[in-house]
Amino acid sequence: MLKTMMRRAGKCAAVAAAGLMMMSAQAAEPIKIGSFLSVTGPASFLGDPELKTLEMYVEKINEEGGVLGRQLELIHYDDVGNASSARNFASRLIRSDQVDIIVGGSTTGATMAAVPLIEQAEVPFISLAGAVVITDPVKKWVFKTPQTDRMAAERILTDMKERGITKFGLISGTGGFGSSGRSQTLEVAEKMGMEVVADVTYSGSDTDMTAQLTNIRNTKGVEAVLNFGFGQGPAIVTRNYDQLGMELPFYQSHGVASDSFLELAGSSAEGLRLPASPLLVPDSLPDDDPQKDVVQNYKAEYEARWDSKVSTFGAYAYDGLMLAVRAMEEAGSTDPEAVRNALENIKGYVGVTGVFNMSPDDHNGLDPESFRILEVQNGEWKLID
């Protein structure tokens, strides 16, 4: 009898030990952060700083003990700005790599190509792209860190109105970002009682926009010009604008909010305005601004690590990763549903891009006021509002 009881006790102990070993092994498995980014190709100015940001902060988090007692593993692919490649890589991240969460999608086109797969697989996804369509209407598993193009349009047109401008010309790119920005600008203008008196576009392959700008210049009643686009296009528009001697107030979108744009546009950018995060002017923020420390720290750490200037696009990745980490910590696990629910209920997260307040009706969590209006003065960004 005693021997039987001892054998049973031994078996129970062995089972318990095996269970503990399994739990320990499971706990030791890394948390997989998946990403597809436009690291090379025409949108590399987005994807390159995004990947560098993810790499350096995954390393930093791991050095500080990881998340939930586990290390983070970053699994990333370069979609070169191609929507089809983005969809294929999203599929690989989900099916082969079995990631816990995805932080990526440099462009709207890449993001939207991957969304159906991600929604079907029920994996939390934080996009780094700008168009309002990404989170409006709300998609259960999809979140984003940049302000929407609609917010950019609202911020720009509000600044125009404050300057007494009610009629303006619009020039936009025909790609996903420019096209969505154009649509949102037209809607916001109507809502605000403003008039778009000229509406022209350019393609990604255009190397001169003089004809489009001449069309705007010759339009009766035009009081300002807004260019909605990203990549090389806005720099060309800016140089052509200057070459034509146009002196109307000139605005760009948040799609070119970086020092690299100033380098491309040169002195032609003098006087233009755009909406951007405070990352480009961290020292101009008042000491009581809740974002000041976060913005200054990210800028200092990024530039020290990579010996290159920081950009607002890398900041989108910073906020995406930190929101993912916060959601997992609040969920207490990497269970997809629990992480998704935690993401949806994050309030008061102070990021580089803004202060995020997510909700079931808002998977972006920012408002137009998170944009600051900057102006180029003497070749540098200056905080206006």
Second form
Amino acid sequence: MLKTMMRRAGKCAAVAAAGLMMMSAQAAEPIKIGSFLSVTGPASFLGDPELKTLEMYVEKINEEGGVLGRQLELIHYDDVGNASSARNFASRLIRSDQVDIIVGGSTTGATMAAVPLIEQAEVPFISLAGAVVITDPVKKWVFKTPQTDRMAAERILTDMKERGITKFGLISGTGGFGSSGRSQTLEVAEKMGMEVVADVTYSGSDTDMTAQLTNIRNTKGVEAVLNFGFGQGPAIVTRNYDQLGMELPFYQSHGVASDSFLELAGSSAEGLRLPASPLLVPDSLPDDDPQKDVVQNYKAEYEARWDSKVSTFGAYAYDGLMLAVRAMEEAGSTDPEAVRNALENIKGYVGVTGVFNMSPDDHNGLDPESFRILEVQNGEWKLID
Amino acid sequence: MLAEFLQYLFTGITIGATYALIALGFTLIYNASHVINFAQGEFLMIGGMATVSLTAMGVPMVLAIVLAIILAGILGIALQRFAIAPAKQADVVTLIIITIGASIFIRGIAQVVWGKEYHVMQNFSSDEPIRVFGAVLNSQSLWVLGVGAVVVVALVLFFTKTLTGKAILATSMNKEAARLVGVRTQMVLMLAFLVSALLGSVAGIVVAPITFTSYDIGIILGLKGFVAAAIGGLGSGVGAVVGGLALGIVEAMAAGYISSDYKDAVAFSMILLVLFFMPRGLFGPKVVERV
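Show the same protein again, this time as the form predicted together with the partner chain rather than the form predicted alone.
The next block holds the full complex; its first chain is the one shown before.
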């Protein structure tokens, strides 16, 4: 009897000692940055460069002494592009990993699935996904780095107007990106007094869009064509557009603003315009452009480290991480409330995607002008505006 | 008006011819073993991807195509030898599930070897589209149709004129009886997988310049091919061709005249209608129940 009690007491003491040790260790603990990204699966073209960027810059920051004198620790999970596993991983990051801030969410679906949990747990969250719903209406703990699809629509339609175009045909993908882009375009067009005279769609797996384009071509009064979508669909649309011999001004969205699109679409992309990150034309930016250095450095560092082409999507993660670091430095701690307030008040942060000016009613902080209008000339991107 | 109609028709026939080629692959294996081979789409992917990556390595196009077809053929035999044959006593449903597993496996390997990006293949002949009565026809479409026609004729000759072809037919009609008259049914099965892998890869190669190609192109094209085979009646060669063309044309017409939103809905309603009134498909074999 006595023996068992002694043994229990011994166990208690051991547990208590272990607890004390953990507490003393906490002071030197790294700052935990949590992330859930679509590294594999259908949205891997987003998540893969995002993860590479996060890994590489967390390493770099740590080599330079970390943040607030503490090292950064990246804890990341792969949600495979699946919204429900994004939610599970967000919950794991909050409950069991107890991260200080979350930078992640490659797709709008994944981001929105995790938002309710994050709002409830009160952890600052910087999303890397595009749609306007993420920050409109403003959610207390949620921020995002990419421009919204609404801004893309505004930028494209402004450019059309400058060329004297008021009536255009719209062809969009039926996926999340395309359909959100379509509804934003319709709204913006109405606001700007422009008319969408033809409105057709294609599904992500379609391999030929000649029928839809013929439909647009035969619509009376159409002066230009806009294609909102991503993946291989827009490349097929571009090729079909060329094969049909359509001569109208042709616009694509920022969803295909990458060199791989040029490769797929080939010579048929000649002359088309789209809104894009300055990352595609780092060398043609004017010298007084504040983003020039940031953009060139990011491109050079990424390509040197990973031996693969830099992508706009990785840049979202770069801006997300840097905003998080800056907010923690300004807050002087990792206290969630203080970091959130600091994030909300960041002004004039020059990132790869644009210049961020956050405010309590704007948790994105970019304006449509952060998109540059590019035109394809001789198989290369040419800065127009 | 005519130009518009012709445009939709050209679009439909091109994509329909692809569906038909895939459907023929399904039909072949179904005939020999009553297995629906869901890895059929992967043969298509292997054909396209192998050709693209070989040409990127500097192999001349024609040689790359031949090598890609051989690779797909080897894969077809391997699939039968190492996945289907060991489970020969299993019933058909189990075998079908094995093919689904094999397709996921092949896709996974392709993803590791070739990456996840889409790839372009050059048109076989000129990039200039051909104009007919105001409609435009991609020159590659002619290749798809031509190759499709040649393959169909070759298959017909193979099954009616050669002993091996007849052996496959005999096995499909009655396996026991075929074995009694000396047909090596395991050999026949392997042949069926080989031929259908060749068919699949040929389809994948001729359509790649139109559709692009990637490690996962086989999923949706394979599925559409299966649908075409089901409309035509599983097991009927004529059915596969008619089913494929019908599916492609209905899709294109629906996208053009009704709305692109309902394109897939129209195609799938067509399947429901056909299967509702003719459960064995348009050209399915008439089965007499023996009591």
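For clarity, a rigid core is taken as the largest C-alpha set superposing within 1.5 Å between two forms. Residue numbers count along the first chain shown, from 1. The structure displayed is predicted, hence computed values, not measured ones.
- Comparing the forms between these two forms on their rigid core, the Cα displacement of residue 297 stays under 2 Å.
- After superposing the rigid core, the Cα of residue 78 is displaced by 2 Å or more between these two forms.
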